[in-house]
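In the block that follows, a single chain appears as structure tokens, in the form predicted on its own.
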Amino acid sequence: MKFHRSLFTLMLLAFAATGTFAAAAGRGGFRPGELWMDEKGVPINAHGGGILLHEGVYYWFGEHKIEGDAGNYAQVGVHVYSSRDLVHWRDGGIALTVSDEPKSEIAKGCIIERPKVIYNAKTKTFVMWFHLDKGRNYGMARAALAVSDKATGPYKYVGSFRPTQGVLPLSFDSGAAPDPDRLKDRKQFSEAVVAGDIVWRDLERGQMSRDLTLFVDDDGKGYLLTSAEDNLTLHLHELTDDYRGFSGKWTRIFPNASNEAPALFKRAGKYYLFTSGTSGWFPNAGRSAMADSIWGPWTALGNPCRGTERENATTFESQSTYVLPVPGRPGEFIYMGDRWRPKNAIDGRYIWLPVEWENNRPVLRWHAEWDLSVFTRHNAFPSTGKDLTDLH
């Protein structure tokens, strides 16, 4: 639904006056979809997200937004929110700020997409990675570093980059001749990327780097998951030991299958994929995926949404940005997923579901308020896929 800028406000005015607002969360708990308050009763603003646990404390980056197509648009920054709950969240402010500086890459309207941050406990630092773009085309396609001292911020930009420049990946045949033209061929177009023409393509300025997650194994070793070759091809990139650069180890995963908004997480020695198709703001059928090592050789699993064709052809009208991992709980999940509001941009909700399982492999299923509770009965769901209110 598209809000002009005065009913929008007019209607969190009257909300907030009369203490009638629906929020996400409230008693203890999580309600996809509905407006979700901080502790001062503003709207939280941290979409494309993602989580840090650090000491205890859960810190909650994401896209700060402003009201109408503007939104879409890098115009404050990269918010900050804190909790140790999950549930009731403190305004952190503004971690990363823009420029005003038009000549900086990070200058006002800018493109900053899904900030992920990781604590590299060598050099006792914050690492922010995200996607950074200008333009309706996204033609930079570049990953985007800031680094703090503190969980939230201020954060300074470092730079942005174009991975593993002149690094071929893991298991590619570098014996093969290169053929650009048949990219500009429709009928060799997929046997092309499939063979890994776009690799060649971005060799020496290195791959494109789009939607993006960070993972940090039990290891130390940190990843980045990113959307590639024109958001063909997923790409994994092994992080530095401080992680603020690449390692040059790297592996292609699903080579022109389209994917994007990897969420990446491990569960009793596997890896875990949720990603979805590639349909601009419009949702669509999630994906998700699994492999005995990060390297692959990776299994798709299918759509993990388990409810109606209409819910399951949206991912409940919503698209993959984390997986959180459940405190105290081990091997039990969170799905964060964002609906995309792209005319007002400032009214994106927050879809967050807790992850079931079945023959070990990830489903979700639609709940209209639940709470952490639901992991203390060892993910004993209903199969029918009623909301937990059914169930206390």
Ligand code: DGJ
Second form
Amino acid sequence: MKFHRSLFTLMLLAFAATGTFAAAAGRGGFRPGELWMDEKGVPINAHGGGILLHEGVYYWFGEHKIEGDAGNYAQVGVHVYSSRDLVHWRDGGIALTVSDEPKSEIAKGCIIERPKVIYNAKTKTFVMWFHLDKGRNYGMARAALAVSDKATGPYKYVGSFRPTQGVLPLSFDSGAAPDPDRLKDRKQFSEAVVAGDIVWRDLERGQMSRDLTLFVDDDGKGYLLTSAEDNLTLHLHELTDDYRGFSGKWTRIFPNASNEAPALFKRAGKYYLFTSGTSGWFPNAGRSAMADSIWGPWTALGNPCRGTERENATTFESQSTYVLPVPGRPGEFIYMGDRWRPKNAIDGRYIWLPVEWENNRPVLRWHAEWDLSVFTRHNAFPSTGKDLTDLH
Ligand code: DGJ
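Given the form predicted on its own, state the structure of the form predicted together with the named molecule.
To see the whole picture, the full complex is given below, headed by that same chain.
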């Protein structure tokens, strides 16, 4: 009885210490799939997101969704939240706002997906890339850029791109002129895609770019990894030194393998990838891959999920969006995924799981509730002493 009373007191104290604490992240941990509240008790609205760690503060950027089907289109913009512990999040408002000007590329009702932000030390600016599109067929397939000198924004829209117009990828046989009929012939289609006929098709206009992610390597080089070639092949583009354009060095990864939702991370000098297959808003079986060099060759490692048949077939009902390195715990990562709810987009949920390692392969297991103590080492959250109120 005595024990119970003190446990209860402890719980009350913990609750008091965290204030209006996050429902999906109660008592300093995470509850994947449950509603996750910000500091003020409002559900976090940052889908298809990514996280930037800058000067001891985490910034979570994601698609702001509204209710219903309309929420699958950008009615508001890119939302940003900040946190010191990854559990309690402060609403930083709309970092990039859609335009009321109908002619704008980012006019209200366009498609803004998977925003990611990286910090460029040379220009001291924050650089956001996202997938820009219009209409249900996602025909634009462009990578779009916005910049800000403050992490939380406001971000200024710069423009959108079809990467590397007129530039062939690394290790490409420029003498292998494509036969225009091969892509039209079902029997020859796969062979043609693998050979790069879609690259040739899109060469002058520039390559497609839909689901995308950003990655900054230890040497400061920035990369944009994106689903291209009608979502059949991933393209890895090296960014220019200011991260605002493409250097022209690029390569194809897994031609004709239909990967979406890429998330790239590095552990002990090796590069890892989580991706999904392509099934619209429906979840599918996740995939993983590894490479010694970011330029490949990439080796497929298979489905990273270690759950029930259904969980493995649906990546625990989620689609990857980002893999977050846990600071102070080298080699430890958090998988971030989305459980989409396209009929009521705002109700999409966040699936965060610790990345576990099995024979040097990243794997995921379901944890209904977990916290950072699953990562065994210490000093995860070095403090800069800055108050979050200074940041918004
Ligand atoms: C899957 C993508 O990963 C999402 O970002 C979104 O584009 C949906 N398809 C749309 O169906």
